[in-house]
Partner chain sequence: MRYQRMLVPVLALVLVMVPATCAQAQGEEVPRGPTFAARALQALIDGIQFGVIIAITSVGLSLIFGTIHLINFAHGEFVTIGATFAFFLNASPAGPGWHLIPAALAAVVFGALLGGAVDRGIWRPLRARGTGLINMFIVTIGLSLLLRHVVLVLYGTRPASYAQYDIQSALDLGPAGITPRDLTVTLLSVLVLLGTAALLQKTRIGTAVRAVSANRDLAEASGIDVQRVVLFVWMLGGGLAALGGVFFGLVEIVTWDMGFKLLLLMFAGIILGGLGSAYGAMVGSLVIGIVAQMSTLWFPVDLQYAWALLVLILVLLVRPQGILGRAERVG
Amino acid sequence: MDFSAIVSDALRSGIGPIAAVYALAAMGLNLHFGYTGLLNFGQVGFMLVGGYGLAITVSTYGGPMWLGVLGGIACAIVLALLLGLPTLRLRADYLAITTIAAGETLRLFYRSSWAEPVTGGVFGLQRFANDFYALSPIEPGTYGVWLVRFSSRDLWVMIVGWVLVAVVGGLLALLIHSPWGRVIRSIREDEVAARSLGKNVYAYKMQSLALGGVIGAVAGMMQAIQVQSVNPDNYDPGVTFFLYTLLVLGGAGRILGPVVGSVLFWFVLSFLDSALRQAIDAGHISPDLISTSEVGAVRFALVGVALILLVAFRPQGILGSRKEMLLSGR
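Isolated structure of the chain on its own, the form predicted alone:
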């Protein structure tokens, strides 16, 4: 087995563009769940409207890319209002049901034949991020150190993605330690007490939902830019559950929790994928036990087992607080 190739694949995934995209989306979810106590099971819906807002503006209507970014952000705010207005005055489970239903409804709507002239239907939209790559100062080629190497295009997306993670993380840290942040944390701990102190809990929840949704939409744009494509089937409900996995792994209610969770998640997932494939090729694992076509499912099963053990022995994750994971405190 070539362990240098296994480690190389794992390191590339752990710090690559997809890890940055998921870290960014999980930061928005962290604002919802980790800091405000909102059960949002449809963060992928915000990623979808962000990615499609950019793609439709540029590819379908021929608009500039900056207008597509504004369009994606506007779509995320509208979606947050549509989800939050009828549900945020109710129990938390109503928001959970509404968000997971909305995410799946949007996916089906965008892939429908009725919407195909605008969204591309099941084929999606492609090649709408040329202006983004035209801004790259990196000459074509391959760059990296030691075992880790990236193409110039991936390196450019990765730099922009991690810079966005740093900027959003800094802004969230300032917000969470401001009076606004103390209010939303008090809502998470005891909503009735916050209301008794004269705080408009409904308005604060709505602001948190909209802000976290916009962050998710920006992550969706970066995901679309990275592959120069949007397809509705890339936004299935499993994406949101991956994001919760990152939060549980890194620690909810911590600024760096989603970042650490995303890096570890993609590192471990890629490590298992490469190690299992090489073990099968080398004959260390019988193809009768696991075939190469089953590796994708097996690696998720192993990550699931690891997650169960983590929840059992360290439910607060790597950086989180055990107290903040107690549902009885919400």
Contents of the next structure:
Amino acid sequence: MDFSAIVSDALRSGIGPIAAVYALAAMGLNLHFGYTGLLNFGQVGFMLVGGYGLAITVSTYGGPMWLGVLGGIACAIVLALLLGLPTLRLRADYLAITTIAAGETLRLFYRSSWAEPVTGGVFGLQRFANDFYALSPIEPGTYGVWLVRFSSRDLWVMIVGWVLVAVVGGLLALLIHSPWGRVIRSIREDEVAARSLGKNVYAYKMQSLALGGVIGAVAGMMQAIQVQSVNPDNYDPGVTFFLYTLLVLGGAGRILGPVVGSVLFWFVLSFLDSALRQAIDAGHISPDLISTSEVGAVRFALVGVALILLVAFRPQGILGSRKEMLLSGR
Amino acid sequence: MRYQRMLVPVLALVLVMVPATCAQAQGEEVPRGPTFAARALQALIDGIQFGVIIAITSVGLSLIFGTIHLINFAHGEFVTIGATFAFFLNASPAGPGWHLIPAALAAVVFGALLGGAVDRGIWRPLRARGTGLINMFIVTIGLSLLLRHVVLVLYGTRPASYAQYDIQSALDLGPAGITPRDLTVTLLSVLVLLGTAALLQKTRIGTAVRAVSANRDLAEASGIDVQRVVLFVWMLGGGLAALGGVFFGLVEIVTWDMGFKLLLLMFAGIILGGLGSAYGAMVGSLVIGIVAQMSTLWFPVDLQYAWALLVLILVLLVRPQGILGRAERVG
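Right, and the form predicted in complex with the partner chain of this protein, after the form predicted alone?
Now the full complex is given, and it begins with the chain already shown.
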């Protein structure tokens, strides 16, 4: 087995553009779930409207990219209002069910034959991010240190992605430690108490949902830019589940939780993938037990096990404080 | 009349095939031949058939919510496991090649045991540790990921059909039609739902389930063994979900992610009916099944699930406690 190849794969995904995208999306989810206590199980829906907002503006209507970015953000706000209006007054579980259903409904609408003239249906849309790559100051070629190499394109997406993570993280940190942040945390702890202090809990929850949704939409745009394509099948509900996994892993309710979680999640996932494949190829694992084509499924099953064990034994994750994360939900 | 006779099986085939193969469905038009009334009747029949299958799977989901307030995101996987376990016994080259009826019964038993096992193995210890409800939701996600991908490894991605009752010609019901297989599945589903209702209404354990759902603390104080009731609900839910999975696989097709697709419709059904109520789940699921199929009269078939999910959001706007739910639950 080529151990350095395994480490190289794992490191590349741990710090790569995908990890940045997931960290960003999970930061939005952290605002919802970690700070406000909102059970949003449809973060992927916000990523979808962000990615498609950009792609449709540029690819279908030939608009400029900045307009696409604004369009994606506007879509996320509209989606937050649509989701929040009926459910934020209700118990937390209603939001959970509605958001997962809304995410899936959006996916079905965007992939339907009816929407195909605009969204490309099952084929999606491609090549709408040329303007983004034209901005890149990096000369073509591959760059790297030690075992890790990236193409100039990936490096550019990565740099922008991690800069966005840093900026959003900084803004969130300021926001969370402002009076606004104290109110949303008090809503998480005890909604009735917050209401009895005269706070408009509904409005605060809505603001949190919209802001976290916009962050999710920006993550969706970065993801769409990275692969230069949007396809409805990239937005299945499983994405939100992975976001929860890495958020719980890193520590919900901590600014750096999603970042640490995302890096570790992708490092471990890629490590497992690469190691399992090599072990099968080298004959250490019998192909009758797991074949190479099943490796993808096996590592996701292991993600499931990890999530169960984490919540059971370390619900606060790596960075969290146990006292803050004993959410019970009303 | 001759052309109608030929079109009915074609129509039935399209309606049955299309939901399972949404990926390929590129806006096939429903054949124009029959009158609107005939197509509406056909869609209604298909809707009822689809609705009672969703109802069977969702009763357990709603009862589990009613007794321990847990939204079980892994419930769809019980459906898939029921369908694929029966497939293994019935039609898999590696399996024993049983007839579908004993295979289905075995799948129900397996589903019930699995439901009991996750309650004893996961939920009971977590309840004992005092794990918060929101954390428990996240555990159900982990369980869902685990079970779904174990099924994927064992079963594979290829859609398949059972060995028996695969291809049948439709019985002619005037302008519409239904195959004997689908008719049997529908009638059996109704019987199972009536049986479940009788179980909840007439037996001691059923009364205990309703008591725990209504007021857990009071039930516990009056000497009901809540842990036993919860175990029973998990086993009942697991068994029913497995049976629903076999039925769904029979009228459509067995796939590794069929349960997850159904899960969202189950959610829509139980919220529409009133979260936590078994009868609400039955009524709500029936409505969702009919909405999904009737929508194909006006809209493309590849959107039929989407309309059902939109109904859910509309219900939350207008009557969040659902048709049979009590307002106090929503709070």
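This one's a predicted model, so the numbers in the text were calculated from it and none came from an experiment. Definition used throughout: the rigid core is the maximal C-alpha set that superposes within 1.5 Å between two forms. Positions refer to the first chain, counted from 1.
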If I superpose the two forms on their rigid core, does the C-alpha of L272 end up displaced by 2 Å or more between these two forms? no
With the core lined up, does the C-alpha of M65 move 2 Å or more between these two forms? no
